[in-house]
Structures are given as C-alpha cells and as structure tokens.
Amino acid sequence: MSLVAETTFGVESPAYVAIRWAQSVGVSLLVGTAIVRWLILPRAKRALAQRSRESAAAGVEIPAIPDDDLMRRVERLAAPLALALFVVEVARLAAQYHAVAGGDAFEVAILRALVFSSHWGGAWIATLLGAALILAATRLRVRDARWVEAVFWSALVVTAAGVASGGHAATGGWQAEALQTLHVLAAGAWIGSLAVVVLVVIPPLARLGTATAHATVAAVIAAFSPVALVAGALLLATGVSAAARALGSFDALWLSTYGRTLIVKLALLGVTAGTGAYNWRRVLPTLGTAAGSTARLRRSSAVELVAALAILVVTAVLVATPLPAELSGAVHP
C-alpha cells in the first residue's frame, strides 16, 4: 500500500507547520518546567539561604526567604502542558493522515499502516506515550518525590526522542536521532526555562516589589545563567552537526531552500543569543538592587522569547523541507 497521496494539504502546508510549532513549544515548555522546578529554583533557594546565613552572622537582619510557592506554581504547569501536547499529537496524526491519504474517505487500513508500519508512526507513538507518562507523573502521590522526578525526566527523554526521530534525523540512523534528541532537550532547557522563568516565576515577585522579592529574582537568574550557557553550547554543537549532515556541501547553504531557511534560523538564533548575552553581562549584575532592574530584565527577556518562538516556527518549516544532501545523494547514515 502506498503511503503517498496527491493533496493540497501536505507536510509543508501552513496548518501542518502550525501543528509542528505547537508541538515544539509544548515540548520546550515541559523541559523548561522540569529544569526550573528541579534545578534552577532549588539552586536559587540554596543561594538565598547562604546569603541569609552570612547576613545573620554579620549581624544584619534581612527579610525571610520566600516559601515554596514558586515551586508549586511551576509544578502546576506540567499537567495542562502535557494534556495540550497530547491534543497536539492527536491533531498531528489527523494532519499526517490527511497529507498521506488526501481527501478520500477514511480508511482504517491506511491509518493502521501509518501508525504501526512506518517510522513516522513509531516516532508519533513515542511522543504520545511521553506526554501520557508526564501527565501520569503529575498525578503520582508517593512519599518519595524522587519517583515523580524520575518518571517525569524519563518521560521527557521519550518525548524528545519521539520528536527527534519524526524529522530528518530518521534518515541518519540512531546516531543522528540521538544527537537530535539532545538538540530538542537543549532547546527546551534554554528556551523553555527562559519562558517559565519570565512568564511564571518573575511576575509574582515583581508584583510584591519587596527587597526579598528582587533578591529572589536575582538568585533565580543567577541560577538560570549557567543552564542557558550549557544548553546554548549543546544546542549549537548538535545543530552544527545536523546542519552539516543535512546540507552535504557548503554551497547548499545559500543555493538550496533548506539552506536559505537555515540562514533565517541562524539569524534569529543570533538575536536570541545576543539578547541573552546582554542580560548576562549588563542586566544580571544590577538585579536585586532596584525594581527598575527587574523591569529591565523583563523587557529584554521578552525580545529573547519572541525571537526564540520565531526560531521554533522556522524549525517547524525546516522539518518538512527537502534536504539538499538527500537530493544530491550525499547523506550517509
């Protein structure tokens, strides 16, 4: 049975691009939720506790450290995000079926072949399973919270692997899929964590406007910065590797549709990285001293987030753009 159909709704259509973009946003936010909850906020809390002890030893009284409300706010993101990703995956299956079968009457045989007899179907199942496991992790009620964390992180890896193997990496074997999985996780660690910090963690602190609140913002950003640096480096390394394999030759960077689209992505990445560097070098040292510094951080981070969302749009386009290396026969598994 052929899984190719002539249809105006294809994998490169705007509707399908929007679905893939929603998938990327959902996965990135889920990774960001995990990073912020189990890495950034605990590090920030330890830094604030150390500062409190040092101040007390010096005979200086500072306001009490905030409780775990921030962690609970972040935790509450996981369930709706996982549910939204589950819905997106159902929509993606419908879109893929329509792209494959066209506008003909629904056939169970085609759907079964698509899901169970194709590499795309295996990747889709992995992503859907990951979303379901994340949703289950949010409902776990056990004494040892490490079980919840372990299930959550395992589900995230499964989800990222599903997303990675559903794209061009599928033609490169398990090595290419593993690198792309790291790429997806790194993107979430940077972009997703930034979004969670800016949209969920900072607003309630900014509304408080107290010295402790601004000190907490400073501690959170200080804890986020090394995560962003490591994730950015990993994102660049895996991205360069994938681009080299996809392009096949340096000329394809400007001679092919894929290459020119990749240039747009690189330009947006430059905006994101430049804004992040500005926050790190100029804004971070001033945090914790005045409300104006927190407002300045929110403005510059908004630019970084908009550029990051645009990167995910371009990535959703690239996933369905033919590889110049494949067209020239230069791809090697």
Ligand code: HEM
Given for the second form:
Amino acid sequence: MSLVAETTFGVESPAYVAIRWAQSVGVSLLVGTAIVRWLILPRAKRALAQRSRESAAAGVEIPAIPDDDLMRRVERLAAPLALALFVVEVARLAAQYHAVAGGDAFEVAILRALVFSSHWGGAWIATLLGAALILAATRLRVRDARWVEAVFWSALVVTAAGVASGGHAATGGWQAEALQTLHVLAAGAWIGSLAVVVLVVIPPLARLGTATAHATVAAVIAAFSPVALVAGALLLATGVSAAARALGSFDALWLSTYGRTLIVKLALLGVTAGTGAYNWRRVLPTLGTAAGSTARLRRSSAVELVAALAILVVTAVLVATPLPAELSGAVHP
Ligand code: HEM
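Now show me the form predicted in complex with ligand HEM; what you just gave was the form predicted alone.
Full assembly next; the chain just shown is listed first.
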C-alpha cells in the first residue's frame, strides 16, 4: 500500500510548516527549562553565595534573592509546555495523515500503517512518549529528587530523538539521527535557555529593581554564557555535518532550493550569534554595576530571540524541502 498519494496538502504546506515550527519551539523551551532549572540557576546561586560570603568578610551585608522562587517559577513552565507539545504532536499526526492519504474518507488502516509501520510513525511515537514522560515527571510530588531530574533529562533526549528522526536525518541511519538529536538538544540549550532567562527569570528581577536583583541578573547571565558558547559550537558542528550529508556537494548550497534555504538559516544565525556575542562581550561586563544595563540586556536579547524564532521557521521549511539528491532521483525519501 503506497503511503504517498497525490494531494494538495503536503509536508511543504504552510500549515504543516507552522506545526513543525511549533514543535521545535516547544522542544527548545522544554530543554531550556531543564537547563535553566538544573544548571544555570544553581550556578548563579553558588556564585551569589560566594559573593555574599566575600562581602560579609569585608563587612558588607548583601541580602540574597530567594532564588527558590525563581526555580519554582521555571519549574512551573514544564507541565504546560509538555501539554502544548502533546497537542502539537496530535496536530502533526493529522497533518501527516492528510499529506499521505489526502482528503479521502478516513481509513483506520492508513493511520495504523502510518503510526506503526513507518519510520515517521516511530519518530512520532518517540516524541509523544517523551512529552508524556515530562508531563509525568512534573506531576511527581517529590520535586528535588535527583531521579526526577534524571527522568526529565531522559525524556528530553527521547523527545529530541523523535524530532531528529522525523527530518532528513532519517535517510542517513542511526549516526545521522544521533547527531541530529544532539543538534536539536543544542538548539534548546542555547535558544530555549535564552528564552526562559529573558522571558521568565529576568522580568521579576527587573521589576524588583534593587541592586541585589541586578546582581542576580548578572549572576544568571554569567552562568548562561558558557552554556550558550558550548551549545553554539555543538550546533555548528552537528549542523555542518547534517548540511554536508543533505547537500551532497558544495555547489548544491546555491544551486538547490534546499541549499538556498540553508543559506537564509545561516544568515539569521549571523544575527543571533552576533547579538549573543555583543551581550557576552559588551553587556555582561556592565550587568549589576551600570544603571540601565539590565534594560539594555533585555533589548538586545529580544533581538537575539526574534532572530532565533525566525531560524526555527526557516528550519521548519528546510526539513520539508526535498534534498537535492531526491530531486535528481539519486535517493528516495
Ligand atoms: C541557533 C542556531 C540553530 C538552531 C536554533 C537550529 C535548530 C535546528 C532544529 C530545531 C532542527 C531540527 C528541525 C526538525 O527536524 O524539525 C535543525 C535541523 C537542521 N539544522 Fe539547525 N539549527 C541551528 C544552527 C544550524 C547551523 C549552524 C547549521 C549548518 C551549518 C544547521 C543545519 C541544519 C540542518 C542541515 C538540519 C536538518 C534539516 C533537515 O532535516 O533537512 N543548523 N536545526
């Protein structure tokens, strides 16, 4: 039974691209939530505690911000995000079914074959399972238990593997899928963490507006920067590998629609990385000292985030674009 039918709605349809974009945003935010909760905030807390010990030794008392509030605030993101991802995955199944079976009468047999007998179906089940595991982890009463954290991280890897295996990496075997899973996780570590820091952690601190609140912003950004640098390097390495495999030749970069779409992605990456470098080199050193530096950070990070969201739009188009080799008939999708 051919799973490909002549339909007007396809994987390149704007509605399907929008669903794929929502999936990437959801997964990136979930990865960012975990990184901020279990890596960035604890590091900022340790740095602030160290600072207040040093200041106390110098006879200067620095009241600490109750950072557990910040951690709880970030934790509370996970359940609605996992639920939203669930809804997106149901929409993605409907879109894929429609792309495969067209507008004809609904057939359970086609849906069963799509979900249980296709590579796409396996990837979809992995993403759904990951979202379900995250939801379960958020429902557990024992919040701070290490094993809850372990369940959360494993669920994120399963979810990212599902996303990665739903793209062109599926034609490259498990190595390509493993690299693509790293790519999706690194995207979340950089862009997802940035979004959680800028949209969830900084606003209450900026509203407080005290010297200590600004010092906490500085500690949080200082803890975020190395994460962004490592994630950025990983994104580049795994991205170049995926691009080389997908393009097949260098000139396919400008001779194919896939290649030109990738060029747009890299141009937007220039904006995101450039703003990120500006924040790291220019804004970070002024945080916690110069008045208005928190406001300056929020402005420039907003640019970084908007460009990052645009990268995910272009990526959703990229994943749906036939590979150059597919168009020349060298490989079959
Ligand atoms: C901020 C930087 C980046 C972000 C947020 C990002 C995000 C993503 C995401 C989420 C996917 C998986 C999409 C999916 O399967 O639905 C992806 C795929 C991909 N990315 Fe990136 N990426 C970034 C940088 C790069 C770079 C630097 C390159 C190349 C040098 C690259 C090349 C690719 C390729 C080739 C794919 C596979 C698309 C396909 O399935 O055909 N990415 N990216």
